[in-house]
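Shown next as structure tokens: one chain only, the form predicted in complex with its partner chain.
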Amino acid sequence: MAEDGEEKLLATVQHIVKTLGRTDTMTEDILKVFSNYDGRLSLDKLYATRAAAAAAAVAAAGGGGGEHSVPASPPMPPPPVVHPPAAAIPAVTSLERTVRTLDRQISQFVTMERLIWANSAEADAFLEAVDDLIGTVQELDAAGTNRPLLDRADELLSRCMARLEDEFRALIERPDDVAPAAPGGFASDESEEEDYDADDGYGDEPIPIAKPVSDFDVVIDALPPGSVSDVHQIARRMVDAGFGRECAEAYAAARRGFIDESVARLGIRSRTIDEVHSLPWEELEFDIARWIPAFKMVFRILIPSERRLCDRVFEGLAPYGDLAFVAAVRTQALQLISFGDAVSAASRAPERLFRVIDMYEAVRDLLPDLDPVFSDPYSAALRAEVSAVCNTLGSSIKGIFMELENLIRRDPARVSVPGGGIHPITRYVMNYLRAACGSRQTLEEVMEGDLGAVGGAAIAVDPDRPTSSLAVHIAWIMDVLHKNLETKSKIYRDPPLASIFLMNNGKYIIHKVNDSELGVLLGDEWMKQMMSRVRRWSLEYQRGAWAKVMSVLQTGGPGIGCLPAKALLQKLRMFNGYLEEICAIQSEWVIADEQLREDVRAAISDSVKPAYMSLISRLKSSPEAAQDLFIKHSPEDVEARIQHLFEGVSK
């Protein structure tokens, strides 16, 4: 059993102390070493057995009768057996004297009108008296024979504690009121204090938190090292005397002002969810732009600095440091987090995607760094809230991204784009997706919904494959867009114009995909399919728009040589009419992509021009027709007319 082991350990320590500790100071030193060495040798465990510990202390002191013989702090470990308090009986009278002396000393201190810690010598004297008093109380408590004296000492102790609590708060809230750096053996700070410049006029300097910060590897030292040491000394006495909870409360109350002020300096306005919902997007976007750096600042600098300060003030005094830390930072931490909740719960308009991604990334990126800060059980709930808001923002991103689909579906097919050009929805969706690709790692992460693995294994997700969730979803959006465009193409009364429209939009999509990482996501198969679609639309256009022209130019195979000249002339007239008609109508049509425009013109030329030339040559070779043959368009004219198509010039 662990408890058994602990008991043995304590007994051993006790034994070593007794054997080695021949003088008081030596005993104290040894104890100090032990208590620093192992948390089990100090604190809460020992309170449960305080009586036994004190009795042992009396015994260990060997009834020397010295008033300062008991090392008060840290408390003595309990012995395996309680010694009969025989040695304590003659000590009672001396204890009475001790209490009387301490009362005189302490009363002077606790009625002081100014801070005791303003004078470090006085502070040391007060602490020494408190130590003696704690020891005396323990002795009396263990002896259990002089109840009135114990009550009196206890009462004196409670007055000390009240005063210590006030000094404690004052030292934390206004460190600059106090004379600098109390000397004393507690020089544990030096190694960590390289970045602290004592000549800097620390007290006058505003807390360096509002300055623009790009490097978050910064620690704020809200208290000068001397104050930290002073405050730690007080905390130790309060915990030793069993006032740990009061101390933690006082600490939290004293720090909250600083934390509130620091957060306020970041320019964060507290918003209710109601407000976030009704705020115009521009304003909310502005709030988000402020929130992101503030969030990083608070969770990367302010809170870790608080943790560090708290750990130093309550060094070796767990769990009171943890209690104090959470109580100090909780409200502000939650308030910042709740803005994330509010934004997540607000509208899912697609334009919000990028700002919410920024928020998500800010939270996600700092999650791993929070583990050492929120490692104790008391702040685990805060850590969980940060994780939760990360998840919430993640699903919000997913939702917003999905909303793009609805936006496309809802886009009505009422007004057609003149000339069959590129539809605004195509431009919007493609540019949106291109931009979204810039965050495809994050998008993939939230699409996979594998948010539990954030910060660790999530990096392994490879968004650059057409089978990734993001790629599948983007392919789906492209599909939805395609269907939407097909519906829109139906409102053109001219079927060839509908083909032009689809062709234009298809070509634009291909261009945008090729021009970005979308190509990687959608894959070669998709691209092949898309290109064949564009070819099909192009053919459909040619067939639809030029079918009657081609049929009129049809002079049949070699066997149709007997076609009467009249019919040939009729064909020529019809061709002329059709050409005029087509050019009149289609000159307003547009093919936006230059290459595609050339290709389509060439394709038309390639089929029309030879057929036309063959018709003309037939007419010319026909004796009847040749007489009154008037050729309005040379084949070159026809080609020129075709070359002017699709420029989108209105009449």
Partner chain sequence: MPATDSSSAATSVGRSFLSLRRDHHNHIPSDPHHSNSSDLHEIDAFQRHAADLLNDLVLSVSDSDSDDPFLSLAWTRRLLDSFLICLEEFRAILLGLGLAGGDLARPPLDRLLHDFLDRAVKVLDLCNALRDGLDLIRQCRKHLVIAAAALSSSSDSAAPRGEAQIRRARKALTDLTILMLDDKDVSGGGQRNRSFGRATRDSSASHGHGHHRRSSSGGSSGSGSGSHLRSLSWSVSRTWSASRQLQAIGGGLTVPRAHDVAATGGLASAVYTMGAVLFAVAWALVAAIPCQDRGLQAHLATVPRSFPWAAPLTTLFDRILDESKKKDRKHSCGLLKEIHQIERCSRQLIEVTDTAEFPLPDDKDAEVQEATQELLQVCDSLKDGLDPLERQVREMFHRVVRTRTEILDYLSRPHNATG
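Alternative state: the form predicted on its own, after the form predicted in complex with its partner chain:
Coming up is the bare chain, nothing alongside it.
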């Protein structure tokens, strides 16, 4: 009985179909409506019943009764498409109906002039249709029996992917225009929501404003959580359909504008290597001062934030997230890296050392933090580029530092410093080295040549290690400076003034070494040698400048070779002349260091004053000389004259 009821139901449906189904499309729509209405009315059963009825009608029309047969009633008009018996209908038939249905559904979406994701219900319906189409294409491809239908489905799939790509880019570039509330999935936690700030004063797009930053533990949420969920859903469909690379390229194109604008707001402009090399140092120094914080911002905040966004959009869709990330950040990353390379290859004038050290330290310090960001094979090349620019900057530091030797050697010995004062090259070199020691850790690292280990553990600096590469190099520079100063001292025609010149510069060097880490690097032994030199130069000065004075003051021992009174008076007159001559000349000489000046004066006074007092005493004790004795300078006057030496205008 149940079977009879089902047959009657099928016959009724077929009658309705024949009556109303004027076209193939109308027939299919009616059959689909009935199949959705009652589980007994599956599409396969309806088509099989319809095909059997058509076959029976054909047999009745062609089978002859004899002469006495009753004329058959006129046959019903055949349906537009005559299907074979149910047992012979291939599986592709239902797939063809599915493709036609999906074509009608999807065409409504892909032809929309407004964005589909502006309406969440329509977006869900479109994604459902896309899922059905992807499954149908895979089934057709697996069957391999209906190539034309597969081509038609592929063409429809391409249209879907093109529209999905448009929606994908719109959600990324203009999230506020289309972002509906996220139905679930990628909901941000509380901390993420606090980090996101859509109101930056520059319109609707959440782009960060360039401000001074000291804390780099910041994440930029460039898309609201709902948009992230939506673009992930689109990305998953595109990858499932075999359009993963196109999806990655679309992501990169959409995000690149944001990254470019962010870097532009940091004040960075693109320069070629030739432009960098031709820039005046003042202008290049300004560019470097902007590059350092920009480099930190980009590689500590912008690029890690982009990696985080890529990982969320392409979660579970490797390697397309890695491809999208590299394509999005590569241009700006390489622009910053190329500037560092250009500076490394530019002039190695010593004054550039400190800015290049700043660049090197900025790159070196962030290298360990880049490992998790550039961990995939596609971005490993960028990580290698950053490491390479760190190495080239380190090599540049070493070259610039060594160029100081050439600068000292090339400094001409043409004009003497008035009064034997401190030479400008001495001031420059010592202040330069003293400032360089402020970056001793970096210089030790560079001079050791351990640039391959950059980004790893820092090289330990031994405070009592005067044999490091840096210490040896600085000692070598000091030796070059010493030889240069000895050459310059020969310009002075007066040997005592040459000794004053060497004393001044030697004492200045000692002061600068004692007052900085140079003393640690050069060591106690070097310091002892330098102090010994200063003492030697002081003795050479005393012998050269005061030898004839001391010779005049020699009167011989009592009772042994005693000089006559006239000879003693002649010595007194000669002493007065020598003293006035020396004081007139040497009052313009300079001993810059106060302690050294006092020590030299004391040494002169200790030698001259007792001898002069002895001469005066001999003259006063001589009856022959007493009547003609005129003492122009008392011992106190001589002392006072000596105390006014070495106070030249230029110290």
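What you see is a predicted model, and the numbers here were worked out from it, not measured in a lab. We call the rigid core whatever largest set of C-alpha positions still superposes within 1.5 Å between the two forms. Numbering follows the first chain given and starts at 1.
Participant: When you overlay the rigid core, is the Cα of residue 577 off by 2 Å or more between these two forms?
Facilitator: Yes.
Participant: Once the core is aligned, please say if the CA of residue 99 is shifted by at least 2 angstroms between these two forms.
Facilitator: Yes: residue 99 shifts by at least 2 Å between these two forms.
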